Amino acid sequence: MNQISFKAKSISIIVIGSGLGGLSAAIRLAYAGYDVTVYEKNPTPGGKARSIEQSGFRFDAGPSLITMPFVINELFESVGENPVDWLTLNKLTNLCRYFYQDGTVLNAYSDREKFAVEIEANTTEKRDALYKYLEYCKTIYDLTADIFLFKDLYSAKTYSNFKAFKTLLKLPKIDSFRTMNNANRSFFNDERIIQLFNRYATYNGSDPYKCPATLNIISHVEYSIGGYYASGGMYSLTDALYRLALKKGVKFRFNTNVEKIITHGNNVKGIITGGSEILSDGVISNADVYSTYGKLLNDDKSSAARKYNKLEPSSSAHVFYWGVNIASHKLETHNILFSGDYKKEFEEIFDKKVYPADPTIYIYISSKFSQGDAPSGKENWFVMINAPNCASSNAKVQMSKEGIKQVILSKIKVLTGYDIRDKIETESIMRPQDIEEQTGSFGGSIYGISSNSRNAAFLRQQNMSKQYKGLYFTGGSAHPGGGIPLVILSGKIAAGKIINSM
């Protein structure tokens, strides 16, 4: 157990935003004796990981899968708590059910051998191809995780150990010079399996035909470490961290919009909210990096701001939250309905910056394991397609939301056999512009910058600002990136920087 050492401090820290990264940092700092206050413009905590309730149905607003559960456990243990007293995590037996245009239905079982048998029975691939591929993905994880995920990528101390030296000696094995698609084609011949593993580029809002094959680390994380769900739905994680923060002494100010970060020269002095100045010894921005520079700092001229203005944002999403009067026995908790031309889909999103004509559809149904999320005999469908961020002018000229809905409904009927047009009892919609408005993500880009270049990992915002003394960053747009375990790690790294410097 890696507990935080307690230091008696009379140092005040302000956290802007109560996303999982901000909560992670706040909990650690409060436990270490700092005076921590979180300012959140929404009425509830969680950021993208909040909850939506409508007409008897409950939905997880954003994240829907937990990986690397030991990261969550470490957060609780580091502040003297037993994670099982706060949260119950359950391993999925079927990570996802995939539906293809040719009628193929494939179950991605968490059991490697069972998944290999499934692949061999339903595609032209042999099971050995999966074993070799996952060993390759494990090699990338073993070489990179310690540097790129768990530690401060920009600190000299990160590289002063044998593990880092070993990674540098075996740099070609992290496969940064091929694209994800090219690497996956070197292991598989069946287009359906290539498409399945190319999909993992979307886990950080990127294009598998452009992003480096290093991102195949994600397949290792999901298939070899495992995918999990939290009893009670994903929001139970947010709620557990919120309650833990309160127990450790973190103060929260909800419905409170931060208008500006106060600076004196390059020193951060606090924030302005409601027209009033609130001073502090340090500020952690759990807001999007673009928004932090552009809105909170009103900075578009510093080297850091100029750098971020030039980087390509990640993709966004268009989500329907449907309460449906159906019991879908053909669907799993997680489901993917693939497009017929995956390359074209990403060209439309990233190059043409328009909604794809034939989108891949993701359907997440938490009521399959959390019965309280929907009335008896009914289900809560989180239905998402990847979309361009709305910072682009092209992305703002789109088919109507009703047109998008009809495309999705038609595809669901064709690939699954379920016609739910008359089964939808309640509906709400989250568009890229809504994501931007509600979470502060630039253009609705869910993961900050994309990873569509081999240098992207080194271009993410550092957790401690080099430009502004006393400013720190957490969340999906900062190092080490998006996704539940990574944003929690961003909070750990940022808190560590504060503890070591204040």
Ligand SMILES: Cc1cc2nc3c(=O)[nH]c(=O)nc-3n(C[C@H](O)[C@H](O)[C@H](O)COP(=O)(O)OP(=O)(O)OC[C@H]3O[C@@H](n4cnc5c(N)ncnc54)[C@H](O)[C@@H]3O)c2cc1C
Second form
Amino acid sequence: MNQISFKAKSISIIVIGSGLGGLSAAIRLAYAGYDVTVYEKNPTPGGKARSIEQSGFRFDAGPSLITMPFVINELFESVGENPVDWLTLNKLTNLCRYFYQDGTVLNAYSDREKFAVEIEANTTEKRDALYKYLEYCKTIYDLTADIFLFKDLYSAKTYSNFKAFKTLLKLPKIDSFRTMNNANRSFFNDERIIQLFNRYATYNGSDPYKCPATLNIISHVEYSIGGYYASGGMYSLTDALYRLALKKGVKFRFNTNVEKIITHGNNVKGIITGGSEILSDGVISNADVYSTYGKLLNDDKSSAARKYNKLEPSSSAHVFYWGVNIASHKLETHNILFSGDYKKEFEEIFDKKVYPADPTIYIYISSKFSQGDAPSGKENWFVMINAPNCASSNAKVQMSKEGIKQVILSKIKVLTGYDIRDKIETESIMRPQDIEEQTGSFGGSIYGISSNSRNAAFLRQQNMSKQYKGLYFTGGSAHPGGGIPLVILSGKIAAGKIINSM
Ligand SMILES: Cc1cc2nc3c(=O)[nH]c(=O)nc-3n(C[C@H](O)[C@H](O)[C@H](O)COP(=O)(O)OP(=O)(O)OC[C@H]3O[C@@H](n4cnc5c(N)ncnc54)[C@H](O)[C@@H]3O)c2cc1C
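Please give the other form, namely the form predicted together with the ligand, since only the form predicted on its own has been shown so far.
Now the complete complex, all chains and molecules, led by this one.
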């Protein structure tokens, strides 16, 4: 693993936001000798990856599944630490239990052979179809990960090695001209398996009927590299990175909203918070790119701001956090209750911008592996549906909170047999507008811009601003995109840019 090179001089860097991308950049820079201060408007670190406690139950507020664990390990190793001293990551044996409207229940085992047997026993697909498909997904990963995920997409250096040259030669193999759905239909005939693999578009807030099949890389990440959980729940990751940042000398200012980024001409000079100016040599924005331009820079005119403002935000989510008096033996840690008409669901989310009438429901129960997250004999249910981002005005036409709840409860009863209407002891809710308010994400988008267009990867904000000298970006709305491993990589690339230029 690359060790970070040290700076002798003291250069001050301000990080706006303590999301996982902001923490990743702050840790690396502090270790390299920079004077780093993180300003966070919330009282606790983590942004979307924060924790919620209510009446004896604990919930991970946002992310629940860890992929590409080597990205997390690399962060610890790059600053001279052994990851196992900080965090325990465990591989899931059953990635997810899928419930279909026709009564099929399918376990997506991480053991490929076992999963293939499960598919052959419960659907019309043969196991070879799965093997062929996962090989195809691996090819996409092998060809694209280095350029599109691990490196700065905009640096000439990224393209000057043999691997990049190979990718350029094999461009058709990255399958960017078909949609994910069309590609998946060419491998499978059974609608249940097509739906299962189409679901991976939602891992970056996109629509499988529009996004390029290149995103089938995500299936490789989950089935071949593995899905993981952190002992103690996802917040253990946030907490470990926060403690690591403190150890490396990062200073934190919580409950401190940054109002403006100070610019002289096109040079960034610091920030304004509470009406006071705080000067620094560089600023990293872990805030959403859209609000960085619009609110923090007051810029809707520069070419970068205008370009970004035209892009489609990714989808959002509506989450119920339910403390339930039930021991659900028929459910796994991760569960999906599929909708009957997946195409219609995405049309509702992305085109009509309304809540789906028949939503796919995701249930995550961390108390299955972290007993302290719920009182004995009870469980903490994180129940999520994909929802439209609320950025555009026509997205405001939504089902009432009670309406959504009733749809979800009935569907849980029909598909799993559990009637939890009288078993919910505590409840809190996170709607798209709450995600926007709590983390600053435009319209509550979970993953920055959507990848519904073929060139989305090239449209994301670069980690070093071309427009403003001294401004850098990390987090889900910047390169390489949303999701835990990618935002940690965005922090790595942004920190690397600073180390190379200051
Ligand atoms: C419901 C949900 C489920 C998800 N599930 C998964 C999953 O299973 N696996 C996965 O890998 N990813 C998942 N994700 C995505 C993942 O959580 C995010 O991509 C990642 O955590 C975002 O990190 P970030 O660095 O972009 O920062 P964010 O989490 O967006 O945090 C940004 C921080 O900046 C702060 N901030 C913003 N503006 C200001 C300002 N002006 N002044 C001060 N502070 C400011 C905010 O308060 C916030 O703390 C999920 C997200 C959600 C919401």
